[in-house]
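A lone chain, given as structure tokens: the form predicted on its own.
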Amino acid sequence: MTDISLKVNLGGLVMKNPVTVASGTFGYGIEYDHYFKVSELGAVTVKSLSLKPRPGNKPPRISETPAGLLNAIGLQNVGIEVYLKEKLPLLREKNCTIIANIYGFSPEEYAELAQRLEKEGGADAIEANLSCPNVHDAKASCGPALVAQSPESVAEYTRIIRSATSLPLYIKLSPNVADIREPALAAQEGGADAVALINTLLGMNIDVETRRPCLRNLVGGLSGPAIRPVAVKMVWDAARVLSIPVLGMGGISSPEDAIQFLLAGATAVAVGSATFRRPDAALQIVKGLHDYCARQGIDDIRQLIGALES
């Protein structure tokens, strides 16, 4: 079999293949294209934006886990005014589909940032991080970690997002929540094309010699193989409730764990922590689907989607 399409429709985003990365450990997009042509992608999802630049938090930012990592680099990013200036045109060259990663402190500043992306031509979709665990800020009320764990926060903030912006939005969640489908709901509620899940769970590392924790921010992100099982099935969990599709993410390594989001219910995937081992981790993952599904005598990558037989 050659005819094999990998084609699938993320919420209003048609993409190539169902296989984009996790904002945070790609960069943006460039860095990894002397690996191979990240064009290739179903998408290139871009570290978080921010309206102005974020320095991140101080180091010791990082910290590894058995299968795992920790991380709290605190959304460091250039800002929206260099993305789009420096960023930005470096992609569109590649001919890169880009999913743009935003964050703020407010939902009024959410849907600025939103608005100025879609003016600019600056993303082909929005994925508003309501859901890191890492980032603190005193002049904020409601930090992002905070209202990805309030389905009313989370349905407010989709709102008046959706409000700014007609490109395909997607809501990024958080798994340190006691039933992921609260906050799936309010999002789709909120007028969501997707919902971006999981996040990274909340961990901690101490240096038992020193007695003191691995990281400077004390506590971060776990992700890596070690949380796979727990994407899984939180993706599974909201697919089952959901209108909307999902893109699945947490712990993805192989082309195998790719499958078992797609047959959770996931449309698409993203790669996060194993492009650190793995320049090219997702471009493989893209071939080992194709490679699956002509084993498996599949024709259309979208006939795996929620496929789980119980």
Contents of the next structure:
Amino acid sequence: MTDISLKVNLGGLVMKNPVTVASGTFGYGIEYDHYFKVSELGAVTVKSLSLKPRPGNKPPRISETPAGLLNAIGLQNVGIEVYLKEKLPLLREKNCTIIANIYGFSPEEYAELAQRLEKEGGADAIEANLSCPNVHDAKASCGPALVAQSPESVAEYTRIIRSATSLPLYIKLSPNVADIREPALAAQEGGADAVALINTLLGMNIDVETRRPCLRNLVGGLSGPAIRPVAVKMVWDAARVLSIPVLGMGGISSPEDAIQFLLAGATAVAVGSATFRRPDAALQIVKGLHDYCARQGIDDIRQLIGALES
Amino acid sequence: MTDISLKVNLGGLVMKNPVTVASGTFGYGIEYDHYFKVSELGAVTVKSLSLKPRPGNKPPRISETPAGLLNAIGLQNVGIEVYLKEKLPLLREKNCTIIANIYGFSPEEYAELAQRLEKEGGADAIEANLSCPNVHDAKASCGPALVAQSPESVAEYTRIIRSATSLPLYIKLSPNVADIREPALAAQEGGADAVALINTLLGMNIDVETRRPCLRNLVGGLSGPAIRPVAVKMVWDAARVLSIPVLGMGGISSPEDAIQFLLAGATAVAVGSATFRRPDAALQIVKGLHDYCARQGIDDIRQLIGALES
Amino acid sequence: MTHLLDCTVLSNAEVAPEHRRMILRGEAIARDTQPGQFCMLESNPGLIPFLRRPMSIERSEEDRFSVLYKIVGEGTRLLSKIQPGDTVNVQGPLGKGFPIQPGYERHILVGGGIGIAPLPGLAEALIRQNIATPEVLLAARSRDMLLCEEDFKSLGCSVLLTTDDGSAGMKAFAADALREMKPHEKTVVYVCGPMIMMATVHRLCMETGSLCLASLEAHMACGDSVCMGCVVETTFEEEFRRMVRVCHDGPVFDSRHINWNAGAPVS
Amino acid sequence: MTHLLDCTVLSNAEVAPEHRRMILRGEAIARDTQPGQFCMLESNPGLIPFLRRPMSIERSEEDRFSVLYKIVGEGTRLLSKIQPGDTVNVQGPLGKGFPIQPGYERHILVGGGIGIAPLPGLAEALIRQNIATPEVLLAARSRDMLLCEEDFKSLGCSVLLTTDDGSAGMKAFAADALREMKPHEKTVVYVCGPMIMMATVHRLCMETGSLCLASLEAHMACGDSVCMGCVVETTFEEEFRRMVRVCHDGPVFDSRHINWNAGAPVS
Ligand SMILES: Cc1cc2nc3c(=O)[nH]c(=O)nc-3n(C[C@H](O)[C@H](O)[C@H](O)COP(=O)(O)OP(=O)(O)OC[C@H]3O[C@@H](n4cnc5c(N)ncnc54)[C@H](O)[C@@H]3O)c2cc1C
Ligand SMILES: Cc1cc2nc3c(=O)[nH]c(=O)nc-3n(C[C@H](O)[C@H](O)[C@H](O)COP(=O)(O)OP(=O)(O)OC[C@H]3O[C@@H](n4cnc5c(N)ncnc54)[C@H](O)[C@@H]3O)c2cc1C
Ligand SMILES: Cc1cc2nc3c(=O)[nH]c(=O)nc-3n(C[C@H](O)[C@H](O)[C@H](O)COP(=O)(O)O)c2cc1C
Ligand SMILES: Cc1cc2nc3c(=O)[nH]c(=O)nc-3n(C[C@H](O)[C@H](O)[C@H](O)COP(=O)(O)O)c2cc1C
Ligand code: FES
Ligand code: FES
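What about the form predicted in complex with its partner chain, after the form predicted on its own?
Full assembly next; the chain just shown is listed first.
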């Protein structure tokens, strides 16, 4: 068998393979090191970090739906201090490539998070989550309450975060828009090195026996295989108009799913909810990508990026 | 057992129960009369009718995805003439309550369709499909190519159709928007008697062995259980701001699913893709609604509308 | 008349590697089936796959009918797990079967791979109706993938075999083997198999002036005429007649009505 | 140490209407399990349900362990279809089990409904470690839903029964029955059952000065500390410590740390 290169460059970050995990589905990156060597992934992406620790929303926070799940975690996280002090040393010791996902309540908070992460060596790349559906009051969140739903805000936030860091900067977008190209182009104009998409789709599930919402927060974000076709379409839309790369995600649970995203134009992919089903899902996908390339006679995975025949 | 009333009034149309079928998933309404008496449904909704017959898109037009399917039919239909001449008499003979779904390439075409349907007794209510994802060239359709994605256009189209008919008028909206309340309110302002939501979510599926899209049209509309949480959320959003009723649909495949939509605020529901799985799915849901009411001691199903405890 | 029936599975046994025959008890369906018709099987109680699976009805007799299937994905994998005694919900018979052609001298049945599924029932009908004892051409990848050879022989049919690897019969494509059978104007060829094979068989028949009746496949949602999902492109001039439903107007078509250059309808 | 193992199902038999015990072979999990820990079972190969199902480990011994479960929905229905000899992927053991409390005089195990699942293993451990032969209080809807009565008796435990309908033992709520057992300051109560039952048992223990260790449930996505989905509200002052993970910090908690007024975590 010839050597197969799985290496990609995601907006300045060299990844030994195009597979990372989706923020919020893999803790702080080291928890699962006993299931497999997490450093074998192209990168690990950590749970959204905020300046202060956050308790998150009240439970229940999880509700299953056909081929997917709703979550309303509300960004419970240890905050940047604890991350830098307690989590980072373990990640570094394991030699992980780190994408730090950040969340702020203003552009300045994002900028501060990015700056501190860079200064203290807390990340190899930064993913700014402008699209969390779970930090707002649900009754207000039905509207364009997310930064990622306003291209102007995306451009502004990106510019401000950009000016605070020289690390590769990814902007994570929401699928709850009419045209994903608009926020994607806005991120590019603002100076992003890549866009990450998609975050979860807003959704709701109701227990008809109690007549109550299954989530205490009423509304949650839909993830898992159910949303994959929506995500692939958005990656395809965005990749065709952007000059920066796309980090694709949404419902990936098999190597074939990951390849769909690459063919649609993603340079790398993130495995999210599938980890709940199989803790080593991301690693199995790395292996599957290798096998696919071997089977198809491809020696450099970059040949697949955007290679959809249409 | 006490008498249970399942009767609802959907913007002027009295339905003996709150269940219809989703346009495009039940042909012209009479095909399945040998599986069950289709007149037992609250109404039948026919495939989108256009002024001229349409051949639709090239195949493949169907691709299955986790708990759902993509379609890219492209509105193949017999056209209004054949409908009035050949299909309508059968529907009338069976005593069906008819919701005629219409599609035009301009507001004037919609108006003409509505006018002719009213004049020739071709419908008891009209559902204007402003949200078909499959009639555009896929490479163009990623943007806000749908009328339903522009609140201004929705208001304008609605006004023009409204002025052409006095039948109950429903405006069918697309989930591919940031805020469903905007087109919903626009439809209300334009004079609609109800809004129908949701149409399919734009999606894409790729065959990784051939590296081709599974649908010849590249992009299709996602329907089925996978999208239910998104649809329930949008019904809930819309119902809270509207004074006109909502016809809810998207992934309904059981009585419990239908009840979720009622609790979220829908006055009636449409059963779509579930019919592909079980030709009599809609009727089974009528029966299930009755059983639920009996079990819960409800004597009028309208008590469930918007009755979510939140 | 189409029925929606819970059918009891009488057997579900392997007939070749990855190939099985399921025999189901369902009287109304068995009674009303014409050769070439198909049914929609619910492969599983859960929601994945969400859609039913279309399968040709191989044979039907008294209160029972059979389907012959190949395990290719999740739906057929789940079908293969079904145990005798279990119940499967079946919608059928569906579509229009093979129009029996009494006016022809020779009747050749061409089956490629799992495409032979609807042909045993057709052979029986031709014989039962005293029209002809058909000649049969079976094509498969290799010897162990040849299906129903004995069934046709026991009906008295002459059977010609071709395999891609030459492990049984001729090493040839079906159309080439068919050419050697010298079909002529008074020959009707009933063909079912991969699109590419049917297209070449069609072209040969056009050359030799034979009638070619092809049983097509398409991705189906409803299988029963309401979704417009399963169309094939025809050669009809009028634009609005261009697309016809495989589930409703077919699955069997006069091959001259099909636009064989439209590209495979199933990717 | 948590493992991800394909385990062979040794049996999967009914123990009461809609209740089953599955015995699995999985050496590493059996070896490392502490009473009160749980595992995540893959109920099916398909994508619905998408998530694993959390189940307490009832007992573990040598190379095998058991779970006791009630069929309540699709996941448990699919679990119930699994045949001996089949393989189930199991992630476990997970969470922190019952902290064994040697300093107490009386050890009372209170199990409500299927909540008794983690208690047989705990009883064994208390006896094996020479701490106590626990007293057991079992609560159920009716006689036929009482689980494990004989198992506890054969360990030498005294067993008190209560049923909602009085068909066995007292007709009383668990907390009322527990009150009659007169728990005191030197009593530790280990409880697992419906939230409402655990809340009342907690309140009684606060009255009587007993230590109450409660095993909680929550809707879980990962079951293994990475998703933050399974939290319960605590009584801790600091805002950021308010929400703790049932899968990681529990499932067993000192009942004083739980905010029992927060509303049921599972709807
Ligand atoms: C009228 C008709 C009659 C048929 N009769 C038979 C038969 O007698 N025996 C038999 O084994 N198969 C038959 N098929 C094909 C059979 O329906 C598919 O193989 C089956 O649906 C695949 O399901 P799956 O979930 O196992 O595979 P999937 O995972 O859905 O797909 C696996 C592969 O099969 C292809 N495929 C999926 N669905 C279809 C479809 N509806 N038509 C064609 N290809 C498909 C996919 O493109 C893919 O390459 C028939 C199809 C039609 C339309
Ligand atoms: C740590 C832990 C240990 C458990 N141990 C056992 C056990 O030993 N035996 C046993 O029978 N059950 C146990 N459960 C509950 C069990 O996990 C659920 O009953 C099961 O997941 C339901 O799956 P389902 O698909 O059959 O039902 P679903 O269709 O998912 O749901 C049916 C009903 O069960 C409830 N439910 C679903 N998931 C959970 C969950 N994770 N926790 C609580 N309720 C849920 C739903 O709200 C609904 O009312 C435990 C749960 C946890 C968190
Ligand atoms: C439980 C859960 C928690 C999540 N938390 C975050 C988060 O903190 N930050 C973020 O950017 N995305 C978060 N996400 C979104 C995922 O990163 C991802 O975008 C989404 O789940 C789609 O991918 P999937 O379908 O593979 O899960 C979360 C998703 C889930 C399911
Ligand atoms: C095959 C197919 C064809 C459809 N055709 C139409 C149509 O002609 N007009 C229309 O308004 N909606 C059409 N729809 C959308 C449905 O009416 C419905 O809005 C959507 O499928 C969501 O409901 P479901 O998940 O229950 O199928 C079609 C959907 C499918 C699956
Ligand atoms: S499969 Fe629906 S019309 Fe043929
Ligand atoms: S279930 Fe994921 S953290 Fe507990």
